[in-house]
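Shown here is one chain on its own, the form predicted on its own, set out as structure tokens.
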Amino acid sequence: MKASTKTLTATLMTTAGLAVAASGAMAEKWDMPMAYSASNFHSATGAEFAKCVTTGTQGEIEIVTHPGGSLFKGADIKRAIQTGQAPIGERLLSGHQNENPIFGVDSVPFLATSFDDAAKLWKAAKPTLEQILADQNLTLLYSVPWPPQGLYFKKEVNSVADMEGIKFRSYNNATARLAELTKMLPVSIEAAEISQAFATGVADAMVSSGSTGYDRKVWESLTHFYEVDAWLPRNYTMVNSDVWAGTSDANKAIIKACAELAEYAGTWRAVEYTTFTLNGLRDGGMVVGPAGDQLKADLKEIGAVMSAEWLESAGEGGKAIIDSFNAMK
């Protein structure tokens, strides 16, 4: 992953010029919800995916993003694609745990903390995942990793006892989970509401990436970063089945292609925006650094149990795929 934003977007547009569409086919409007904020890698990534097969199929398919929640908010893009009522969007994949603990694999703690970890269990997952979105008329094109998740707060915390009665932001069921362990007080935020979530004091302390509280300018009104590497949670994109069914052969190719190199720019993109967004939180007067030895063996016990439940949850599908990405380390 050594290329650069502009090769990756070169390439990415090569390859979509490049490409032959079906000719004679009416031309199609994909309005595509994002719960991020435009300056975001994921929605960076969305637009330049969009471009990709907008130019490849010759305007036959448009795909125009909508990012910031503006046309759905992000706990609603999912159904809204499922129902036919957007054909294209991008949602956090632990953000329907809910529904199946499977959706939650990614937001296990301490169970893949690197970049190679997480491409390892999202091959062991991606299977499944790919048949359970079916069953939900829904097919997966591709997804794209965050940046380590590490611990906001508005004060110094050493422990696991200083969290106790903080009001946190949590955006699955992994970290209302997290909340509860800590004796937090969990608050559901969706990703657009973070900064004034803050900024009024709803809530005091999230765990996020560096990414979110980067784009989010956070140091406006928190104060520490702890890099805790708890998960690397996925963002992916989805079509409507029923839409892609009727797609062309040739226009389906297309969007295959473009979403091979989605994935890929997204995921250096992630990594490259790991280390210039904790260096933006301290610029912005953050203490960025390791968590101290006492919250790293809290967390770590908090971690087990959660992990344990996840597995119970999840049964013998999570199981299997635990066992198939033990079996690639």
The other form holds:
Amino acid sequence: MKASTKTLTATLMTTAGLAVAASGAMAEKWDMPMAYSASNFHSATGAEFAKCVTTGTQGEIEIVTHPGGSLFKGADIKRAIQTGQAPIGERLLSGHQNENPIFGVDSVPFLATSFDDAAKLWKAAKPTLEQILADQNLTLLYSVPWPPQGLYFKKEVNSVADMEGIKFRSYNNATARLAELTKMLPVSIEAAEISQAFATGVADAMVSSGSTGYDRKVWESLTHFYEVDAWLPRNYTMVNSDVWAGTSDANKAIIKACAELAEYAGTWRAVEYTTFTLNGLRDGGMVVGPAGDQLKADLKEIGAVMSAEWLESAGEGGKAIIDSFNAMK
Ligand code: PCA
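Pass me the form predicted in complex with pyroglutamic acid as well; I've looked at the form predicted on its own already.
Everything in the complex follows now, all chains and molecules, and the chain you saw is the first one.
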């Protein structure tokens, strides 16, 4: 019995070996670094995308996600993929605004403040962004927005004057600039590390989605969330272009289909998660509601300054995206 099991196993292994040899295919493992916690909806979407590819390619490509910045920290993910240290990964698009202002198009205050407008802005910007990424040896697979960005504080805030001197956690150029223009003090901190930063007083405020506040349980340290709907930044998933070129057409088609599904499902999750997480912040004890008129008016003024600055830095390419976005509205 034992011997025949052994023989059967050996036969199966040989057959499998021959089948692999015949098709020339080798099973590959693609590690996929992601910056946000496993419980975050982007990470959940990424895990499903990975499963879709692994199943769809019948294990020829097995994608394994590494959320929470566990393989590479958020700020290092893009470079790791460009240089082939990881074949695939996900990152915040506006995290690269230092390299090219176009990467920050989704974080221009009050340009696109709803899911519908964010989708239009993405459509307008996508061809340019795909080209910029392609020039950096990266192939865009899919992109999912975050819910609208609001302001978190440890006290009631009714105007920009009330913000002066607050230590403000930033996650990209726009958030750091917002801090400067409101006379706050920006400190750059990855989402994965904010619970600790707030608990230890390294920062006392931030602009982010209800989703990130909820994932990181910020009610343990913060008290107020103002629904400002400043912008909806995006995450995107990229693959190293050499790795992509070496992928069979059949597997490319499967990966593209899984990516399309992920973009759709992830966007849907972002919409659903918006109300759910704001309620979660309330349940945690926070005061959640719209900003008052003075605060809104002050922020509009700062938004106008930041929009002008972005347009100037992004030049003709930036203007073309905004024109095409406005034409869609
Ligand atoms: N959460 C991420 C980016 C935008 C968001 O809603 C963060 O706070 O880092």
